[in-house]
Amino acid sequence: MSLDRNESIEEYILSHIDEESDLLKQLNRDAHVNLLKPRMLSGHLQGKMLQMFCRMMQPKYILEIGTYTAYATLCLAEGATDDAEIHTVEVNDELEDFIMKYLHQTKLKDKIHLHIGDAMEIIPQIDRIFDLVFIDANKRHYIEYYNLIFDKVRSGGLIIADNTLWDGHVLEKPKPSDKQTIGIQLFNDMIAKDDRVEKVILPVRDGLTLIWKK
């Protein structure tokens, strides 16, 4: 398919699924003026399908890893149930005050527990049982996110990473020095071979990995 109707496909989707809500398009537009990696938010159409999940799940525990803009934060805080409660988990201390701007607006905010530093120091503090884990943070470390949680998931629970076809680039013999698509690379073969969990990648965006603990 080429890039134009890809292009066409994507816009035909977002006309036909609901709309981003008024916070979520001025988060958006924020991020693109004064962030320098805007690429990097979740976007309309993942977002919805996070809020989606949310709302057929109904998690009670929600773990997200990187929050970045907290975009998909609130996506998942407006599928969620009015009890949830979602522990989000930011490594860059700038982007703190983007963030609270953003979560000082909603009627969300009380679902929302924002932490900020490393998430394997943080993580283990965090005396939870997760139904449901968003990752979506340094590529690099996705295999010991993944260690690092998979305990601290329920059985029957849904384990979500993002950025896992990583622009094409798993289909490439990486340079030594691309640490990120080897991470991609590592984390998607372990995940194959591991019979704890069933799996599927979704060819949305950038690659959307579900997985469902046994």
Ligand SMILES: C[S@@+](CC[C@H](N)C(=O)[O-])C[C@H]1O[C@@H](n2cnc3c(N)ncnc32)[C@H](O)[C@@H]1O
The other form holds:
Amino acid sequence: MSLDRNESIEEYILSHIDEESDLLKQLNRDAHVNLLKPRMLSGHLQGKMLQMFCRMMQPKYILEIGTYTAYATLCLAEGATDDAEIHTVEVNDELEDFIMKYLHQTKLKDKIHLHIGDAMEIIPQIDRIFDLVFIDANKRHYIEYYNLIFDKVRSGGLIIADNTLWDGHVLEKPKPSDKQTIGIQLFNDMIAKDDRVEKVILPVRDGLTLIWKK
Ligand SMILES: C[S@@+](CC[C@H](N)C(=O)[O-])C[C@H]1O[C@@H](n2cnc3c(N)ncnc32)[C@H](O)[C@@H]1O
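Form predicted in complex with the named molecule, following the form predicted alone:
Up next: the whole complex, starting with the chain shown before.
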């Protein structure tokens, strides 16, 4: 599909699904004005999908690796039941004020536990078995995140990995210095061979892999 047609399809989808909440619209605008790399936030379509996965699965314990603005965190929390616990980990402490500004505006914050620090250090300290994990941090380290969380996901639990098509770069032979593309390619190859899980890649936005633990 051409770029114009892709954009038209996305516009069409957005005009035929539930509207983004006022809070998420405000957060989105604020991120575009005040933060670096605002494209990193999930956005309405992907956020709505994450919300829908929570509605369908009703996970009690959720982990997000890579909070950024908490856009996706709020979507997960919106879809989750009242007694759900959402743990989200962000290494960049400069984002904490931005995140808290939005969490404080909604009762959803009661379900959300923000951990500031490196996911590799924080996750082993969270004493939970997760029903749903959203991997969305440093593309160089997806394999490490996956290996770290695998035993902390229940059988029948879902792992969702974002950016697994990496703007189409997965099709290319990357330069040795392009560690992000290499990281995603190695992750995708590893998941493809992992027979402990069922998997599918959805070509939504930048690629979303759903990995279901048998
Ligand atoms: C793509 S953004 C997350 C977007 C967010 N999940 C969403 O969907 O709106 C990636 C975030 O991961 C964070 N990050 C990178 N490495 C990390 C690590 N080792 N531990 C925790 N967070 C990390 C980055 O600082 C960045 O804010």
